[in-house]
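One chain follows as structure tokens, the form predicted alone.
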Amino acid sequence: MNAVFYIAAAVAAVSTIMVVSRSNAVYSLLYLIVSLLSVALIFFVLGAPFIAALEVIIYAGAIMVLFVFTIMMLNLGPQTAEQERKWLSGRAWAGPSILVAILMAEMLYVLWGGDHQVEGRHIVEPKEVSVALYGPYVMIVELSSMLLLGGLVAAYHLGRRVHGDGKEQQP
């Protein structure tokens, strides 16, 4: 399992090196989404399934839509539709693709040939979670919380048209 563990926290360094290299964010974002799946299949091993199954459902879930409806609000105009037929070609999702099915190998191996965490580790139960994010750490919950929605809010003032006169442009 140290195997497994030392080769998705590889994947995951690459991705995020990838997220910050990258100058067009639709790239980012399908590097962090390979990041994000990286560090999940790297808390499955330490024993928290759960905490794994949470980090796929909320943050490579939904925040990733949050930041595609982002950066869809920002519209940049005609100058996008070009842009974006260039994200359909397969040179885009080559990188992606490649960190992905290594990632996939590993959690089909940890599924069906392998243990199921590292030794010396014990698994982390929901209750435990709960705990803990309404216990101590309730206040860092509720900043981190406030600051994504900060975010939101400045994206769509930046991206937002407003003409000469001061009107909002309709879109």
Second form
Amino acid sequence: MNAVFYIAAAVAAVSTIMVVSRSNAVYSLLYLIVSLLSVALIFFVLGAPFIAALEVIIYAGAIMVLFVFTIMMLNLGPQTAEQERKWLSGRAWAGPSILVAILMAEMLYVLWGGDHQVEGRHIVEPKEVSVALYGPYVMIVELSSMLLLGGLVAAYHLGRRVHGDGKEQQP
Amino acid sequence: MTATSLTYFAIAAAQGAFKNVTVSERTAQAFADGSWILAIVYIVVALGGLAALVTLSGLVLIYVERKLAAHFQCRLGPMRVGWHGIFQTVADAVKLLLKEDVIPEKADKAMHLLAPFLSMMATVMVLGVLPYSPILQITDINIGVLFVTAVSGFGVMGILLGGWSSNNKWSMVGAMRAGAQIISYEISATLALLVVVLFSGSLSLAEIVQSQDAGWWIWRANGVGFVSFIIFVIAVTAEINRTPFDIPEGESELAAGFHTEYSGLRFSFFFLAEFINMFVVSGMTATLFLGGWMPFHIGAWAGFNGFMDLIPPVLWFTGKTSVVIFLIMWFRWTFPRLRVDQLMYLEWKVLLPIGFVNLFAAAVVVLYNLYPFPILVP
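Having seen the form predicted alone, the form predicted together with its partner chain:
Then the entire complex follows, led off by the chain already shown.
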């Protein structure tokens, strides 16, 4: 199964690079879907088929379809692709690439058994997160859900079209 | 011990007392035993069986649809090719295969070629987890229901891509409509399906069928099962873009919707995927609500039950699926096509609230063991 993991990880990495570098937005999204699917495969290989299925349903199935839907509806033509291509100049690449390279070096160092014992290190299990979320912090969870609801209502209010006579337009 | 109960035990023994043995388990067993040839034979048989199922059910469903449509409209339908036109679909398939494969000049070539395969792939992958009988299932995964939801949600990508890559306004509008419709109705279908998951306590399709040993969920779930059955059938009819929900390819306004620019083999892929989808959702309905391959039993009436057990499980599955398919075809020739706003109204303001309330009611029934209606089966 190790080979499966490495191949899936390689596909995920390559497709994620393609997401950033494509100038056609629809292609970027399709590569993002491939990336999410390979991450789902990684979850599956690591022994979490349930998370893998959820990854496919929620990200690849629902959220990405909505993204593709919106991008297709905007129907960005060749002009936009040309504009995007200009934005992706060598100078624009340089800064982020250096920063990412630093992170990459750090990650490789940690992977190759470097000294990663930060003072007072403690691995947090999902169970602890859940207990903390629904124990002492339950109020914050509820408040953040209220905030999300508020955002939803505000988005609806902004998106609503009102005619000159003050009557709301029926969708 | 009567003769009928003896037959029952003989059949139960022959079927391993309804114990599921999937093809993938057999293959793994053969690998473990070191007989590579047997394992390869199993894989080839499984793949060949799926291919045969896709081809045959496609041909049969298209013929049945045309015949039913004709008889609903007091016509005869295809009559010339073969006895009562049974080879009409074969003739049409050959014609489609020989047609020129046209790709529009301004189309996005790669995506235009890829889209029909995506659509077909999503459909065929579901066929691998449907339990056709206790001994006839390609593989049973413990998250079967989730898998079906995930894969069928993915099928919409093929339609969206096909419409977008054609570079045609009608295709585009058709694809947009299909996308909006499928992702909306998926919610209702999932809510209805969750009711069955609540009652059976499992996500595996084989275990859901096993859990209906004492009665099918459509009535054993006391009302909520029936409501979710109706919601599920309506939602999946919309998900596979069939009339009265076929606005993505409304001929009167959109030429042919998302597949306007497709011809020949690639068009037939979309067309076949649509019909296989009908088989898939009917099979899912039969599995979830109508007991899958479980024979029809009435309480502890041993004579009747033994007689019903004589019918092989695969025939039960086929029969139940055929009933649902007939229902969906009946819809098509009975109801007029909905408008876009009516379609969205039906989902978001009617089906979704009912689905939520139904799911809540189901949770209450399961939690407190409330059974307001008399149960037919102990």
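Note that the rigid core is defined as the largest set of C-alphas that superpose within 1.5 Å between two forms. Residue numbers count along the first chain shown, from 1. This one's a predicted model, so the numbers in the text were calculated from it and none came from an experiment.
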property	result
Rigid core fit then Met18 CA moved by 2 Å or more between the two forms	no
